[in-house]
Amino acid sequence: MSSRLGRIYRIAGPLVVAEGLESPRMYEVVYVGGEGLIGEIIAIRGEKVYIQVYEETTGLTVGERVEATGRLLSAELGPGLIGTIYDGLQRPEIEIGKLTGDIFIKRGVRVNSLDRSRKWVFNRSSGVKIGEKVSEGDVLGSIQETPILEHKVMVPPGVKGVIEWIADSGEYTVEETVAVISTGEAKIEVKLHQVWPVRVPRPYREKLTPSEPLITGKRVIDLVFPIAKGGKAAIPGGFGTGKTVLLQSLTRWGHADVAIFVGCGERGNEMADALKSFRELFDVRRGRPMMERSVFIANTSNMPVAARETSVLLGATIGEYFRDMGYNVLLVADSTSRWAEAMREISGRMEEMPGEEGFPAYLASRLADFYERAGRVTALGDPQRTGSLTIFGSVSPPGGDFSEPVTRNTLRYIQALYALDYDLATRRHFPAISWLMSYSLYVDFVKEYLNEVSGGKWYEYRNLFLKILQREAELLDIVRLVGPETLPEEDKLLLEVAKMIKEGFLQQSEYDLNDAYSSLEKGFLIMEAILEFYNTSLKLVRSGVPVFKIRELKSPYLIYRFKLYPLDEARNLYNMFRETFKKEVEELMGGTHGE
C-alpha cells in the first residue's frame, strides 16, 4: 500500500507546496502541519503539489507532515442544517465556540457539521416497502425539521435498486442507517443524511424553462425587473449603496421555502449584525422565525481568503440539496467580488499567468459554474416534484466602477442586473435600483403570470413606466442647462409623474413594516393610481389647462401614501383619490371653461 503522506516544500501564505505525496488527486481534501490544518489540493505540477489552506497558516514550518484524506471536499446534507450558522468549511460557529470559545476560532478544529447525537422522527413513506424497486431521489420518508419545513429522506443520487430492509418510523440519529438497498452488485445503507463535493452540481431530471416569478417584495424588482424561480441575478454597486440591507430584505421577504445567507469575505461587525438581525427576526408573512427557513454561512474578512470559494461553493450545494426535495430556495451571496480577491491572491502564490487588473484567467469560467448551478428542475426521482435555486450575488467594483473584470464576467452569466446608483443612495433612495442602467430577460417568460395577476394590464403599465422615467432623464439635462420653465406643457407634466414614480412607487423604507414588503396587488393599485393621473392630467393639459394648476390639486398626493398602509386600507385611499380627483377635475375644467 502506497504511503499517504507527504512533507512541506515551500509555504507562502494560504497556500502550501508540499512534495513526496503519492498519487495525489485534484481537489483532494489534506490534513496540514501537526494540527492538521484543513487544505484543498489546486494543482499538482510534477512531484509538487499546491494546497490552498482554509486557515491561517502562521506558525506551520518547512517538513511538517501532509496528510491526504483520499476525499473530495464535500457538503454533509441532513436535518439540522435549518437554523444553523456556519463557517466556509461547514464547521458550526456555535459549537466550535463551545469548544474553542467565543473570541478567536482555534486553528485545526474539526467538529461534525450535524448534530450526531440529536435523535430525529423518521416518519416512513407509506408507499414504500420491502421488495419495491427504487432510484435516486425517491422519497423513503420525511422529518419534520421545523415547524414550516418537512426534510425529505431521498434515495443517494446514483443509487438504484431493491429496498432490502427499511426502518420503522421512530426517532434516529442522522449516523443510523434507515434503509438498506440492494443494486445486486452491492448493499448500500441509506442514512439520514447525505455526504456530497461541494464542487460537483447535484444531478437532476431535466432542466425547465422559468415561468413563475420569485416575489420579492420589492416593487422595482416584482413589477419592473421581474425575477423568476430559478434565475440569476447580480447585484452590484459601490460602498455604501445598500448592497448588503438589499439582500438582507430579499432573504427575509423573498416568496422562498429555504433561504441560504453567504457572507463571502465580508466585514466582521457587518456580518454579526446581520446574523443577530436574522437571529431576532420575525417572518410576519409566514407567521414564524427566520431562522426556522433560513441557513447561514459566515466567512468573514479577517479569516483565510481560500475559505471564500467553499462558503459559495458549500451554500449552492445546501441549495441545491432542498431543491432536490420540490422546494424554492433563494442563495444570496454578498460578496462574489471578495471571492475573485482570493482567487487574483491564490494564483498570484501559485504564479500563474495574471490576466486583466491580476485576475487569474479562469475567472470568468469559475463565475460560470456557480451561476449555472441555479434553475427550474425536475428532480429526480417523483417526474411530478419540480424545484428551483434562484442565485443573487452582490459585486463590490472598487469605485463603483462597473467595466472592472468581475462585473463584467458576471454579466455574461446572469440574466437580471439591479445596479445600485451611488447618486440615489446619497438622496437616501432605498433600494437605490437604477433604473436606466438595470434590466430582466425574464419579463417575457413571467408575462404571463404577471398580467393575470394585473388583469391583463401589467405588461403595458411597466413599458409605459420605463418611457416615462426614460424621457424624464432626457429632460434633465435640458433642465439643468436652460430651466424647468422652458419645457413645453406635457413635459413638465412628465417630470411630475416621474417623481410620483420614483417617490411613490420605486423607494420603499426598510423602517416601516407596511412598506419592506409590497404584495404584487398592492404594487400595482400604486402603478395605477398613478397612470390615471397621468392620463387624465394629460387630457387637462391638452384641453388648455397649465400643469401649475394641476400641481395645486391635493388629491394627487394621496398616491405617495399608498405604500405606507396595508392593502386593504391602501385600497381604500385609492377609491378616496379615485373620488377626490374626479371632483376637482371637473372644478378645475369648470373653472377652465368659465375663464
The other form holds:
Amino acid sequence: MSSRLGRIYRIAGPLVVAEGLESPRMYEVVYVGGEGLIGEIIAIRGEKVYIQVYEETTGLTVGERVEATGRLLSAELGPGLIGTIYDGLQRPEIEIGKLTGDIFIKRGVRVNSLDRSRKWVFNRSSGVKIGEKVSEGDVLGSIQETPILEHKVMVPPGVKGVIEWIADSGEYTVEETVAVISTGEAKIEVKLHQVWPVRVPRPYREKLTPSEPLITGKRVIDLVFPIAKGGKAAIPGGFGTGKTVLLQSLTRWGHADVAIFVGCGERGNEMADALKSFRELFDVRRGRPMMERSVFIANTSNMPVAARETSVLLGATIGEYFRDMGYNVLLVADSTSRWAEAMREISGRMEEMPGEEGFPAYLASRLADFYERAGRVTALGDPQRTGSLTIFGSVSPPGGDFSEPVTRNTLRYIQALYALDYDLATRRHFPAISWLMSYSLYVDFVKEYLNEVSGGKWYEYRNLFLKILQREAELLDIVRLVGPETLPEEDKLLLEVAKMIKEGFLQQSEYDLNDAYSSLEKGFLIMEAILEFYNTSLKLVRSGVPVFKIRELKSPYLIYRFKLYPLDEARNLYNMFRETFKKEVEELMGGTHGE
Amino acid sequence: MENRLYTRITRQVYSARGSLVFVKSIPGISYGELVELDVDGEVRLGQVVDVSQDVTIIQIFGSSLGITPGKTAIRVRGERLSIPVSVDMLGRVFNGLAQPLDGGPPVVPEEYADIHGEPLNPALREPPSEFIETGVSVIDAMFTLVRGQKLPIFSGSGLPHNKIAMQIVRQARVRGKEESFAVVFGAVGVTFEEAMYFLDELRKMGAIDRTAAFLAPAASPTVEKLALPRTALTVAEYLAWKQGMHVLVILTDMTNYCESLREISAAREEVPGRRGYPGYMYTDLATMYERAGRVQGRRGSVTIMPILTMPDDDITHPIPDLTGYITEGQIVLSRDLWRKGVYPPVDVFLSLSRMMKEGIGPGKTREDHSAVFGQIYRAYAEGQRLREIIAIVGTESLTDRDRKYLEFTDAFETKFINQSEYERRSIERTLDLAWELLSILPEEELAIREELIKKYHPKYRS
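For comparison with the form predicted on its own, produce the structure of the form predicted in complex with the partner chain.
Let us now look at the entire complex, which starts with that chain.
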C-alpha cells in the first residue's frame, strides 16, 4: 500500500492525534513529524486518528506531517536474533550506540533489526528439490546460528506452492533469496528472514496438552509447583522480594533451547548486570555461554512508555518463531505491571472511560492475549516438529497487595502462580516463593513424567511436603500465642522437619553455583532424606523419645548441606547420612531402653 | 520572518486554573516548548504540556496570580527547558531553574542541556561494582553503596535523615583512588531551616567548593519544585559524562516532589491512580533515578541518594512503594531505634542494597565481608525472634545460648549500628567490630568457613 499523508492536530505526551489521513487502518505504523518518529494507530474517531508514539514527542508541532505506511508493526525474524539486545522496537541497542556515537538513546534512529552485511552459512535440507510441493512451515534448510542453536529456514506462513528455484548450500545474507516458490498466481521469494506483525500470534497446526515439565533448576518450582513446557505462569511480588533475581535465574538455568528476557520498564543497572552474567556464565547442560541461546529486549523504565507494550509483544513473536522451529522457548517478561501502567497512561490521555484504579477496561483482554500465546504445539510444515513457548510474567503489585487489578486479572489467565512473600524475603528465604499462596495446575499433567524419574514416589512426597508445611503454618499460629513448649512432641518434630524442608530444600542460593541450579535428581535426593528422617524420628517419638534428644543428633544436619554440593558428592553425603543416622538412632534407642 | 514573529504572540487566554493556563494555540508552537507570559510587565516562564490546533495548555513556573484574559501576552521562545551547565557551577547555589541564588554572577555556560535528559543506552551501561566507603558501619557492612547505584533513604518526619545524608557526603570515598569527585545537592520543598542546615554543613566540611547546590524551598512555585531534581541531575550528568567526575547526587525531600506532581496532575484533571497520585508517577520518578549509572569505557559516574519521608511511616504508601520498585534497594530508618537513642537508626530488616554483592569481597572490601554480613544478619534476626518470645512467655525458659543471642542483639544496636555523627569507621574497623560482637555467640553456631574464623575471630587473633 502506498503511503498516505496527514497532519498533526494535537500532541499530549506519547499520544498524537492526526487528521487528514486517508483510509487509516487500525494498528498501522505511521511516521510522525519531520524526524519520522515511529507510532501506531490505536483508535480512529471520525476524522481524527489517535497515534501512540513509541519515541519522545517533545518538540513536535501542530501541523507537522504524519505518514501512514500501510504496514503493521512487525518483527524481523531470522538468523542474528540470538545474542542481540533490542529495544522495544527491535532496534539493536549496541548498533544504535555505534551509529549515534552517543551513550544515550536518541530518537528517530533507524537501524536494521538484523545485520544486513553478515553472511550466514545456509545448509539446504536434503529432501528439498526444484519442482517439489511445499507449504507453510516446511523446512528448506538450516543455519548454525550459534554453536548450540540450529536456525531453521522455513517457508513463511501463508505460502504454498512449488519450488521453482532453491539456493545451494553456501553463504548468504538475511536479505538474499534462498528459494523461489511459485504459488500459481505469484512467485514468492523466500529470504533468510521473515517479517511478522507483533500483534498477531503466529499460526501452528495444533495446540497440545502440556505433558512434560520445563525444568528450571529451582526445587520449589520443579518439585513442588512444576511448570509445564508451554505453560504460563505469573510471579507477583512487592519490591525487594527478589523478583528480578528469580526471573533472571529462570532465564539462565531453565532447560530451554532459547531463552528470551524482556526487561520492560525495569532497572538499567540490573539489565547491565544480567547481560554481563549471560556473557560470562556457562549453560550447565551444554557448557556454552548462555548468550548463545538468549535474546534480550531491554526497554528500561526511563525509555518511552508506549514501547513497553511492543517489547512484550516482540518477545512473544520471537518466541513463537523459535517455537515453530521445534524448540522449547522460555519467555520471561519483567514486569507486566509496567506494561499495564503504560496502557493506563495512554488510555487516560485518550480520555477513555477508566476501569478500576484508572486502568482501561481492556486491560484483562490484553493480558489474556499475551498469555494465550504460550503453549505447546505441533508446528506447521515438514518435518513434523513439536515446540513450546513457556511464559513467565512478573507482576509488581503496588504495596505488595495482590488484590490490585493487574495481579487479579493476570490470575485469570495463568496456570501456575509463584507468589513472592515479603516476610520470607526479609527472613532471607530465597526464592521467596510462598508455599501457602502459590499453586500449579500442571501438577497432574506432569505427574507421570516426574514419577517416572523418581521411582514412582514424587507425587506422594510432594503432597506430604505440602501437608507438613501447611500444618507448620497452623502450629506457628499457636506457638505465637503460647510459645513452643506446650506443643505435643509429634508437633515439635513436625516443626523440626518443616524447618529442614524450608532451609535444606526450598531455600536456594543464587550466588552459590552448586545451588543456583539444582537437578531433579538432587532435589529428589533431599526430599528422600528429609522424609526418611521424619519417618524414623516419628517412630522414635511415638516410642517415647523426646524431640530435644533427636535435635541433638549430628547426622540430620548433613541434610542441610546436600544442596551445596554437586550431585555425586551429594549422593555420598546422603549415604553418609543414612549410615550415621542409623547408628545414632540405634544408640538413642539403646540409651532409652537402658534408662 | 517578521510576520512569523508577530504570529508567535497571543493574548487569547481562555482560562486559568492552578498553574495551568489554557490559551488559543499559536501556529508553530511545539510540545514541551518554553513560553513567556507577560503579566503586567512581569515575565514568567511556562511550558507547553498539551497542544492541539485550537487550544494550548501551558504550565507556568510561578503563580498564576494576575493572569487576565485579553491582557496577558504569551510569547513563544522556540526552545525547550534547558539550562546552562559548567564545572563553574561547583561551589554555587541555584534555584530549580539553575538561576543563581547566592548573589554571584550568572554561570558562563560550557553548554546548554535539556533538563529532561535522554535515556542511557542499557546495552552500553557498565554494571556498578566499585565500593563506596561511607564510614557508617551499618551501611558499609550490610547495605553497601556502590558507584552508579541509586540508593534512597526512606525516613519519617523527625528522623535524622539529613544528618545521615551529610555524614555520607562528608565521609564517602572510594579507597585507593584519587579521582575527581563532586556533590550535587538538590533540596525540594524543604523548610528554610533545613536548607540552611545543609549549606552550613557543606561549608563547615569544606566540601562546598565541590558542591553544586539547588534549592527550591517550600514556598517556591510548584513547577520549579518539579524541575529541580531534573536540573540537578542534568548538571550531575554533565560533570560525570563530560568532565569524568564521580558525582554523588543527594535529593531531598522527594516526598515534596511527589506532592507537587499530584498537585499538577489534579489541576490537569487527569485520571488519578492510587491515593490521588498520577498513574505515571512510576515512570516520572524512573526517568530521574535511572540517570544514575556507569558507562562502558567512560570515566565518571552518577550515584543518586534520594531522601524521602514516608507519610505516616508507611512503607506501602505509593511514594516509597514506587521508589522501591525503581531504586536498587533502600535504607529504611526506624522510629523505634531512634527512640532508643541509636544513630543512625537503620532498620536492618527492611533495608537492602541490590548492588551489594557486586561491590564487596576480596580486593574490594575484605574476603570475610559476605560471610560476616550473613552471620550478623541471622544472629540479629534470631535475637529479635527471642525478644518477641520474651514478650510472650518471659525470660525464664531462656537457655544459655538464647541469652548470648540477646546480648549480641543489644550490643549490635548500641555498638555496631550506633555511632557518632562525626565518626568515620573504615571497612576493616567495621568488620573487626562485627567479629568482636560475633565472639559473644557460641563459636559452633557460626556458619562461617573455618579459615576465616581462624583469621578474624578475636579469640584467635591477638
